[in-house]
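A lone chain, given as structure tokens: the form predicted alone.
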Amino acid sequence: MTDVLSDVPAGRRTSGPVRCEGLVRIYQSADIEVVALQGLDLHVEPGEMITVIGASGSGKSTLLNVLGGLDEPTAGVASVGGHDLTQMSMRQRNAYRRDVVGFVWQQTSRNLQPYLDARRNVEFPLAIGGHGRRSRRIRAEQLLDLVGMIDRADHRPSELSGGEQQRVAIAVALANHPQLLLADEPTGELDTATAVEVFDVLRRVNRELGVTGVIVTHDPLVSQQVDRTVAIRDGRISSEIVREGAGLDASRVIAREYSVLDSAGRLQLPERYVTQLDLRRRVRLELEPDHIGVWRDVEHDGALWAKPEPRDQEGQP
């Protein structure tokens, strides 16, 4: 099998960065406006793979739709590899979806044509792009080999397991040499063992092809397999978990959680901190030489602001 990158078009070998700043997306239905993204900031480096987590309705799928060119931003900055997603005509948006991004959806019916076998499913977007029959076949077999499905190339989706269908779907998403691979709950309908296998394939294509990846997931096992996990809350990035040694034995992984300071100087405190300290409405801030102190707004002996007294190691005043 020849090198899977042997026929990459000129200028398409390297993935471009993802940049969102102050990104807003508002949906309007009848007389109701829903603000799905509220000034979101996100930077993804070329060749990086991240996972995005968040509760239902937090805005993570909207973010994926904006990056994929399916939804147009209402305001702010959104660009992928130098493509400005806020200034595209309909024709440019169609070309962007065809040539710059690849999609893997949770529902296999959105990924694969049921009447085509695996090889022809991968060839399908190449045929739409005007590639010749021989180059389509070579590219399809290269990608099916990469995802471990070359032995099942002649099978239709109904003859494949759920995990096999998703591996073929990854090959389809990569057919046109995308700069950005987007996956929306790609392991959501799979058992744990199969989900790990599918995510291993995503890691492999990221490593070998250098394609940038943004993966939305609810699966903690999946989210822990990358170096950076981004959490969305109320339409903004609330925190990031950065790992050293991701993908190795869990006992060897060092993970650090950060709150994210956006371009307007805002940050969201972790929800568990807010609950544990009973923080409400407003808090007191105090600038220290190397950190910022945050205290509850409390009334004590008629004083509106009460800074906690220093305590010794046993917790006594």
Ligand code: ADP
Given for the second form:
Amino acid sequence: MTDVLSDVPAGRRTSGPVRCEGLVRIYQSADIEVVALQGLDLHVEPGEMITVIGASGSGKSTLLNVLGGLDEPTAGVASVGGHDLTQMSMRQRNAYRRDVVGFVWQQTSRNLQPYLDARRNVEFPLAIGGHGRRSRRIRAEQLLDLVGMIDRADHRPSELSGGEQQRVAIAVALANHPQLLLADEPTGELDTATAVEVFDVLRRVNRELGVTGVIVTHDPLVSQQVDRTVAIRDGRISSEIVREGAGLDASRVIAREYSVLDSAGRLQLPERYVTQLDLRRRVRLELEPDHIGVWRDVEHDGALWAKPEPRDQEGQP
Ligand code: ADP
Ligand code: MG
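For comparison with the form predicted alone, produce the structure of the form predicted together with ligand ADP.
In what comes next, the whole complex appears, and the chain from above leads the way.
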């Protein structure tokens, strides 16, 4: 690596761990309250890159906005590289967004300045960060090279394909040496082949710069390219998939799925187990020497659920 990149990050030095514990975000409008995150626990190791999956409305973007310093959690712990995201002044928040995180959005148009070519787009955040002309230029060229866009450096976004724009967007997000790279469905507007290519670039920057990454995606082909995928359901991490050999030929990848036990001892049973055993409001648990058995509450199921009592408008039986 040459000078400008080496003042940065060969490895873990600049990458930050992510820690969320009991994270809550409640959106309140005039008459309704939406609990977008309800006690979410998530740890990401320095230099690790994970993918986040989950149905629409499960809280993925809310989590990313909190980690990106764009939104403030209602309660709980959230920190990135030691920066406490729950206790920031406006000034600290702006500095955090400028220096600690890089963001790639789904909408290619949101990531780039339309009137600047690729090179100047990457230089833009560096100019705001007060870097000199020469170091801006060198850093921009190295990053464009890393994302495979050096040959297109003089093109404006409108002259680039969607996949090329997202590659440039990754370079822009990395310009200020962030500790954490966040991407919210960065390949959502791309066809599958292009999506896989863009994701390869994300993996390359993670590997070569050691930057920690949290990538939201709903594309299974993309999500399985990393060692760990977390699934969000109703504002909590419900399960984790851990892989050995991720990024290799799919037939050689060993993947295991775990349910996640939160700090309060709660876990979410996979939906298909619940459906298959017809589990309802409560279940019977039994502690065995090396596992816990979960049974349907046969005795009460019938009485409680077979025929709801008719109720009046106040909800009284
Ligand atoms: P996802 O990215 O997984 O689709 P979001 O994090 O965008 O989910 O949203 C989670 C929940 O919070 C949804 O029910 C959504 O409608 C709600 N929500 C998100 N942002 C706001 C907001 N600014 N105001 C009110 N509700 C919101
Ligand atoms: Mg979203």
